[in-house]
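Here's a solo chain for you in structure tokens, the form predicted alone.
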Amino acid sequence: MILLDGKKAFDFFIEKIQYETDLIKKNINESPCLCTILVGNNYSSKLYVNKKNSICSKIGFKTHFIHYNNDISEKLLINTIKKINLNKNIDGILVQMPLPNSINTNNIILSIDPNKDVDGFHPENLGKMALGIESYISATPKGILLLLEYFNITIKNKHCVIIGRSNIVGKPLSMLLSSNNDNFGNATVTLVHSYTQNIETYTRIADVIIIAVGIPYFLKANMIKKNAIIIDVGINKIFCKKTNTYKVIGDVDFNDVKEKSSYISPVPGGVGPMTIIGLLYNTLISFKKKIKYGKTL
């Protein structure tokens, strides 16, 4: 068994970013701009945002930051993102989610500019990426495409099952891994969800298993077959009675799975960490076609 450990891929292409944005800057004095936007105190926003901003510091971009409280309008917070839209100076958005149940999480994705959309949630993005035309793809998936070119994993020709249909990461990562584009893509794809029944009958013929359904332990050795590789997307914090403290965990029985498989990837500290590296990504992407640099590293 092979660990997907995401840390060392996140340092690896962390460096790559670092080098471009330190190359661009030494060039033109002009570095990519995050602006991210937090609505409420929700204790593990915050810190998803300043772990972000602090990243983007360290590695030369510029960031902006808005803070507003859990009663803001949606009216406000759309009025605000539409004069993000128009500041030159700022190459991404992101609007930290959850958002309040006041206001609708479509809506505020919709009025972001597609062209700063750098979690790739809008839906003309998501249209271009199903239509193989480029795109910003959604910032997970990125990160998993990434995390398998770092370990030289080849999904061409392989049958993979991806468990669990959200458009952030199920939808797009099927349309993704079943495109006709032989660097991530040219898989036999089965997505499968809640209303799957019998799940294993799929899961035990995969040779990849991507899992991202937000139930704890959910998938078991006994769902799998030999040598498969396993990448867990799933994020839950569970109550730990010996250390009376709370610990996060994946949607996979991790002990129960990691002796059958080939690769698996830890919760955390797997697709997390390359998340991130996505995000940087489309950022940088976006910083250079603004000022029509050139390919991305």
Ligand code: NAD
Second form
Amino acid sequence: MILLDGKKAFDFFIEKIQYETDLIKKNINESPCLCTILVGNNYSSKLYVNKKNSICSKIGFKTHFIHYNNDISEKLLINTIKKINLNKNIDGILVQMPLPNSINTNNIILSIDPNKDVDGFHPENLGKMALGIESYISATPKGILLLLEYFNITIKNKHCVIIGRSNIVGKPLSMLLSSNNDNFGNATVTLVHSYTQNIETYTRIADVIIIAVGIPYFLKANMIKKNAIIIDVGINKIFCKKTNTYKVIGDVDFNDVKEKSSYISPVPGGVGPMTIIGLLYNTLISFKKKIKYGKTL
Ligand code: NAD
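Now the other one: the form predicted together with the ligand, given that the block above is the form predicted alone.
To see the whole picture, the full complex is given below, headed by that same chain.
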């Protein structure tokens, strides 16, 4: 079994992004700027935003952080986003999800300028991606494609089962992997979800399984075929009685599955760091379009 080490891949891609950022800075003394918006005080959301901002600073990206209380109105949030859309100094906008129930997430996504939608959630970007037109690919699917690329895994001709059909992971991934593209597509894709009967009948014939359901220990060894490639997107916080602390695990029963698989991504340290790479790539692309710097990475 080979571990799909997301930290190793992260280091490789971050160096590429930093190299290009430094080069541009030397030439024109400008650098990309990511704006992050956090609503409320959810512990994990705060952690994610801080992490993204600190990595940005390390590689020379500028950051702009906006924090609102949970009771902010949808209208005020949309007005803020509209102002940032017009701010020429900001290249990418990230609204940390989930948002409070009082705010309609789709309205927020729709208010972001598609040119600054570095999370790739806007229908214009999702639609373009579906049609194979250049666009921002959602950060997690993009991170997964780069993780596969780093480990020289081609998806072409393989049967890939994706478990979970969210708009940010399962759905866009199913479109990308089944697209007519030899680099990251041309797989046969089966998308299963909470209404699929007997999921194991699909997973047992899969060459590649990508799981994003948010249920700890969901995927077991008896659900996969020997030498399957396993990508675990799930992030679940569980209480560990032994240590009396919380720990983060994925959707795969890692110890059960690892020896039967050919490649497997761990949680933490698998897809998580690569999602940040996806986001930074998109921000750099947006910045380069603005300054008309030529070919993107
Ligand atoms: P979601 O939480 O919006 O939806 C869950 C999906 O799982 C749904 O499509 C549902 O149909 C499916 N599902 C639920 N129960 C199921 C079952 N019993 N059998 C089959 N399918 C079932 O999805 P999401 O936003 O993609 O998040 C999924 C997990 O991935 C969460 O743990 C989330 O934290 C994690 N996540 C991680 C990253 C990362 O960067 N690593 C990014 C996004 C999401």
